[in-house]
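Shown next as structure tokens: one chain only, the form predicted alone.
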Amino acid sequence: MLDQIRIVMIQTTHPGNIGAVARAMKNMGLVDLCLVDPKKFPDPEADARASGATDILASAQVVSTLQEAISDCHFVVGTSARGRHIPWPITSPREMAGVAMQLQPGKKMAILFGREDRGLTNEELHQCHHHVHIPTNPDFSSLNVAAAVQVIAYELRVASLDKHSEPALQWGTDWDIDLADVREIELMFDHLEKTLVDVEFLDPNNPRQLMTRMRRLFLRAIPDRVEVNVMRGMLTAINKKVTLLNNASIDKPASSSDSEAQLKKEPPYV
């Protein structure tokens, strides 16, 4: 299971923190490190703080965007130290490790760690299925990023070494279809947003929080590939119907009753 976990660090400022994370990972048997737009890497300070875990640094992926880091992952967790305006499913590190034990063979789980000064943005957290919160002292809750990785990595290792418990079955049963990966889900969200605009349910000039709430709905369900394909098939059918109706309205001269009905139509809910 540990080989299926990817630690993702986003825009890390201090290279020493990258080295300390590599050390924490190697201590607990994790090997997959991905760095999103680090300020300084490679760097001698990262090597020094790694204290012998330079192989983790040498094999680390360095990418420009979060999407590159997680596009092939099937479950994404974001670390968050505070509540958000729109609540998201939250787990403890121990509960998160239990979820990791449910990963199907060959599937990837990404755990995101944000910037030293402000953590993850709301947009980055909206890419996640769940958020994980380390229950620190509320009077002094700020954790160094390497210390946070150490806590998470420890719980993952303990879960992987527990000989007395079998991995829990996803949703209480063997699942018949592979989970959709992030790339497939993001394509679905793009398709959904375009369709909602086309049917005038979403106002692109005043979107409010509609797509954020739709993200929460679908990510909370952890959809599999067939479910994502069914959803996109439904959207494609809607797209075709909208195109036919639009073409028919172009061919048909507007009557006074049509105009009155249009004026009376309620504005879309957003």
The other form holds:
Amino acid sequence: MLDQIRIVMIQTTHPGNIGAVARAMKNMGLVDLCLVDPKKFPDPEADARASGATDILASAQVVSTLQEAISDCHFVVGTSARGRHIPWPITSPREMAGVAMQLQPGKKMAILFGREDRGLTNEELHQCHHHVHIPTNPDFSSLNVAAAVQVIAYELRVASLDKHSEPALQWGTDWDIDLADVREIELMFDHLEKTLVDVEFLDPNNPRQLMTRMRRLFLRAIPDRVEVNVMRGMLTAINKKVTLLNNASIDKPASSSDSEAQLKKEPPYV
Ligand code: SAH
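Output the structure of the form predicted in complex with S-adenosyl-L-homocysteine (SAH); the preceding block shows the form predicted alone.
Below: every chain and molecule of the assembly, starting with the one above.
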């Protein structure tokens, strides 16, 4: 189970923190570390702080974008020291560990950890199914990033040892269809966004929070492969109709069709 969990550190500044994370991971039996655009790595400071967990550092993947780190994952969790503007489904480290224990064999879960100075960006947090907050003192809520990894890794270990733990969420092992992975879901969001621009529901010059809210809606549902394919099929059908309508209005520029007028009538809701 624990080898299905990937710890993703984003733009970590201090190599010592990367070493300390490797140590925390090895202590708790985690093996998969991915570093997105680290400031300094490899580095002797990372090796020193890993104190014996240098194998985790040696096998760590280093990539330049978050997409590369998570595109093969089926469940993505973002860790955050504070609440954000648009609330997201939030779980405790313990609940999150319960969800992790329900991962189907072969499926991967990514847990994202942010920069030492400013954490994860909103855009990064909006790629996550769930957010996890370690319940710290609200007046002093931000842990050192390696300490945060230690807490999360500990909960994962405890959950993996507790064979009788009840599933915290009804999701996972007995699902009939494979869950969609991040790559498939991101393609669906791209398709949705382009289509909403085409039908003039989304104004690219004033997008407001529409796509953020759509992301939250679909990610909350943890869609499977068939559901994502059905969405893509619906969007393709809309694309075809829009192309037909556009061609028709090029032929007859004076009279726009009823359906076209109908599409234009609705204002953006957010
Ligand atoms: N100043 C930043 C905090 C950065 S701490 C901010 O306000 O967002 C570096 C990273 O450690 C965070 O991005 C997160 O991944 C993790 N972290 C720190 N405190 C945490 C907490 N209380 N709960 C969950 N993750 C935490």
